[in-house]
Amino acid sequence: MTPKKIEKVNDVTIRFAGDSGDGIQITGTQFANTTAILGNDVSTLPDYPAEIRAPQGTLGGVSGFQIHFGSTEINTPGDMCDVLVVMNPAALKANLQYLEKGGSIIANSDGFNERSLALAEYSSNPLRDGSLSHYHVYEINITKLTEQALCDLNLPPKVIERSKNFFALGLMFWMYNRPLEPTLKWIREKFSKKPELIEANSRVLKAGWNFGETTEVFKVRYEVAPARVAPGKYRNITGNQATAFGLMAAAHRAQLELFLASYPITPASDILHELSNYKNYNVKTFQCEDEIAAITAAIGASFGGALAVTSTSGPGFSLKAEALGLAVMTELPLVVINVQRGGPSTGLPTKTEQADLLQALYGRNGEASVPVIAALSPSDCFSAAFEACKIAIEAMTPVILLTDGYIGNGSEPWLIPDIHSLPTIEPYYPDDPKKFKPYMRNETTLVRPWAIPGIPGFEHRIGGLEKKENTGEISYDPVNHERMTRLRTEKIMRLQDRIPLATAEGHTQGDLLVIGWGSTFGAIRTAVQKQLDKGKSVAHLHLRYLNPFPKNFSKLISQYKAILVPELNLGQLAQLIRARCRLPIYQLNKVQGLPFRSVEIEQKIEEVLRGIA
């Protein structure tokens, strides 16, 4: 064999791409977790068709998943490709568009039939005409290798066919210099019952390995050294897994049972999953058989004392919205997370959007104001997971947790916290039965006291009629009426003095602001820091309360010249920011199911400083 050389990079972005059959979420999960593991920051984008089993070999049932890992800080799964790996014509042909020009395509020659060619639309064969000379191209039967790995296990035909993934897997583990050790863990965890399986998959994962290492068709394999991290134990964690995660730890800061009920909906049903598996530390969980009778399931454990969790996505977020004015009206402390995605309606259930922000803060018929959050990647959902419920619980509040498909299914590492060294949660209980009113609030937070049923003394009526201040007692006088409308509404604006400031990276004063929420805050990050090194007159300012906003918000905006806001909706967020300033207001909006490449905002703050030069 010649020896093959050794080339040091700083970054990657790898592609796997196939139908959706063919286990592209596992291999790049896979490859994910492993590279975290060697201590490379990673960030992941799972991109995957609605349809359970959409038409094999065709377009609309393409499944992607996209990794960038690297010995620098990583911000976003990437722009574009350095590689791409795929399975089949229809892989290759959705995308190919992601592949930087000179970069590498590894293809499953043997998908590449007439067949499968025609379904994908192609009327020659892109491999063989020449198509893609701006390309390395690398052919391998993919399948035919697999099938030869596994030939004297008398195994059914479909079986040896879904094992292709980890060949493909196994080659890039090697020209990446990845160990094959978690991976094989990992298979015979998952396949303990079935040891045929832990077999054939084992054996074609090495098999892929052991191609790359002893084939001369590939000359050079690459080495992305660790990055550098604060000290500490880290993990690879979804954003829906982090989520969890957040909940868990507040409800043990604050001393409750967590109870959450959710009715399953991509993409958040993850979060139900995950959960689930935590009854040992006091979690409870509770599959409804719809959306409504989710929130309301969780308003009557909140009644009950527990910390009280409801999740959902868009459409499920709309049936939540009266039960939602009801938690308004009795003022208990309940969480209700909205993993976003593409609507309307059922819209893109799988794609990812932020164009429920207006829902969130509006969503409810009269005056019901709700704090609402934001988490900014995978990792930050354990952080704003904890926040919504430590605001909840101590403002004694329903509040709305935003995420969305893009950081709830993508992926990066993150520090585990010692649970000691987090807040502590503290829910307002009456202690004295004889001066107990329920609607009798602290002078300074407005906040209501949470009185569990069962302790004697402590007797009240709630619901979702108006209440008489302080005694609780229904009433229909509409001076009271008033009155209890602004108390509500004064208690969620006086979150301001316990929220942080807010704060801009980059200048403090100049030319243009890029304001941002959720989950574009990598792409928003990367852009400006690029614009930063060119000697520009940018910042960045991220918010993750966004009702209410920060105490200096107006003050701090006002700073700059400009404003640029991108969103994936059509300006929600920029509509706000216009109805508390005069300066001018950029968008950059973009609603295709994807989030943003960095280079996208780029080229807009240089085309918005040019006009405001």
The other form holds:
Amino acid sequence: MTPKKIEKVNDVTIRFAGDSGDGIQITGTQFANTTAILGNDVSTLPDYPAEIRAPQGTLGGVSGFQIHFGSTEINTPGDMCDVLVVMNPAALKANLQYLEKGGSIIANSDGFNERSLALAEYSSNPLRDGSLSHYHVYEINITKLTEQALCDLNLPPKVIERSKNFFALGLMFWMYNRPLEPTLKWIREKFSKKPELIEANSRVLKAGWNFGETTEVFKVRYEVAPARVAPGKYRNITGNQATAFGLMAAAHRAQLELFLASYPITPASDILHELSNYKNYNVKTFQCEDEIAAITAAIGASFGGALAVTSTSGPGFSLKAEALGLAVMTELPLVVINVQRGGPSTGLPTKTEQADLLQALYGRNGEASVPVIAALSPSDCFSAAFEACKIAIEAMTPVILLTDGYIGNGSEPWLIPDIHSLPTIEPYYPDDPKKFKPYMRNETTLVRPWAIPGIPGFEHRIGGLEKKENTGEISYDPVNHERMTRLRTEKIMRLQDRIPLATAEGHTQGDLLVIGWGSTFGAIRTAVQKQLDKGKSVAHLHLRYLNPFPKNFSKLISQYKAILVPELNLGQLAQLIRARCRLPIYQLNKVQGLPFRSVEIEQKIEEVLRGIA
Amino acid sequence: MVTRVQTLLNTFSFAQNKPYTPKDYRSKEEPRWCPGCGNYSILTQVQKVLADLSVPPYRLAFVSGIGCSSRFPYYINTYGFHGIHGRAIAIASGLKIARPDITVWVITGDGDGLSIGGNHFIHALRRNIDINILLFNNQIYALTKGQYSPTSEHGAITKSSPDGVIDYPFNPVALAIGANSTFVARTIDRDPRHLQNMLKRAAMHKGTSFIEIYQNCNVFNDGVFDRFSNKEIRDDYALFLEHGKPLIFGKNRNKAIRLNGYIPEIISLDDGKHSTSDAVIYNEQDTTLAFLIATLSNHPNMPRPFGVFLDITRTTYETELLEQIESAITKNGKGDVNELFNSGDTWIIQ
Ligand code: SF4
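Can you swap the form predicted alone for the form predicted in complex with its partner chain?
The next block holds the full complex; its first chain is the one shown before.
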């Protein structure tokens, strides 16, 4: 056996792909977790079909998982992958488009038979017909090698078939020099009730590793040094989990019970799943009969003094519109989380999009201004959720938190904060029953007091009808209505005094400011960074607060000649910015259910710069 | 962690264990229903019953949706929430789950509770959250000025059915029993004593209590329930259920209901052939019987049953939730968020 050469690389992108029953998501998650533990910066993108079990072997049933890791800052799951691991022809066909020219294909050759080729609509075997000549193709009998590893265990063929993903994982661990132990530990915990599966999966994982070590097929192994990231304790986290944790942290800092009312919907259900595990943490979850029940139950809980939250995705968000207006009118704290997905209607349930921004801002009857906050990466969902709760409670208002399927399901390392270092959250309770009026406002913030049932002297009635200023009685008076409408809107505008000023990364003035919001952060940051490296006069501003905008927004953007707004919609933020300035605004829009690749943004930046030069 | 809400509740003294009078439950707002509306009577009886039961006003929350009846919370001096159309029960559910210490009443109507809010209605009943739902049934959309509702009778002429309603109505009591309720009753605005009794029974019941209250809308649907309240004739049209008693009705208490297999039928007690012992003995704990008797309303020749149809015991939603919380604490201790965040596979970067 010739010793293998070790090559150092900065960053690598691997994509695992197979049938949706092949355990691809597990494989990818295990690789990502192990990689993060090694100290690399990591970003992941799961990509799976909407159907739970799409027809086996078909293009529609392909499940993928992409991992981008490196020794430098990693902001995206990678535009294109360097290595594509495929279990069958459909996986190859569906994913070849993401493989860099010159990249490697590791194919389970046992998965390429006449039937599976036909299902993937291949007329000849691509591994053999020369059509992959731009790539390095490694054909490995993964199924057969798995069978051999398990031949003495007398396992049913189905079980053997199901553990082959661990072979691929073991091989990738070998190739990128990662330890097996974290996955072995995971296998032991996951299958603790089925010892035969612990044995089988562990063996296959090791077999994959050993295959890499012994075979002559692979001449090179790679080393990816740890990244220089901020010191501290880390764990890997998905956006939805980070959102759940952010809510819990906020409830803790506010010293309130957390109440989540929700109706199952892709891709937001994981927030409900996560929080329903934490009954011993002052968390109550309520799975409702529908989306409207979920938001109105949350409003009821908020009336009762809880930190109330409802989580959903686009279609459910539409159903919540009327009740959001009720929360505006009653001025109760409430956080509404929209994990956006492709729309309209049922749209693309498992794919990502940013097309609910204008709905979040305006999708209610009447003048109903609501603060809107967007998270920019999986781990950032924690801070965004925390901030949404803080504003909701302290300003007595519903707040909309926008994340999306891309960051909701994607994962990255999270620098675990010390809960005590997070800001406190101070509700505004009335203290004197004699002076109490439900709509008497704090002069500076215009916030009304939160009077909690159960306390004598503060009995009061609120509801969706217009209120008389201060007293909160029903009022149809025209002048009072205008006054109250302005007060409600002004209360939200005054949040500008407490939210941080916007800052742009890159040149403080210059040719082009790229403005984004939400999950496009990583792709934009990477693209702008590359342009800065090339000496271009560009900068990147990413908006966390979409309503109200930061106070210095207009001033900041006036320092540039032009603006480019890349968005996963047809130009919603661009429209909001256009209403605020006269600068030329260029758009880059994509609605394919997929995130931006940073090169798409780079190309657009270059094109715009050529145009304005 | 002691929540701020608990701290607040502990700060205020509750030494006022005084007897309450109906006046204590009157808010400053003058009710603005039409003169003669059945809602007035219901409001008065609710205030009486609350005083009788001595529930402190600050421990009460009245939640309503949209419609004439849903203005109710403004007129009662407790915590109150006037919600949006159809959602009162969902709002109340959230409030009760978050605050099991608050006594929650829901005021809804036939349009609010059975049409736009029908989904919340059936799901609340099966969950058995400890809230009391009063459904004021006037068989019409009154606030929007006279369209037919899901309880309007087939053929009813209304603004939106000039040629007669062609859908068939819900029987709210049967619907509630079918939805796995634990307490179902029917009463009428013009019988204050019966109304009070039913309200008291609902208040005492642990779990979701549902009362259908026939409420006269003297503007858009006057007199639809007259036969059940007019003293001259009501005994022939109304059948009052009492637990453990035979189902007897009629002006001279000379008619009874017996079961022929599964079919309820009227027998005459003075035809010489039947006696009281042929009549069904009512049992509030028998769901099947409750349903059979509830269906009497579907037959024009049968008397309309009033009273408690069903009163059974089942653990409430919030009790089970609190039990799960307790057992989670016993099993895993009181959760520490810092520990939780630091759990799982972590690594340290120096
Ligand atoms: S319209 Fe009918 S239900 Fe409404 S307040 Fe008047 S009488 Fe009562």
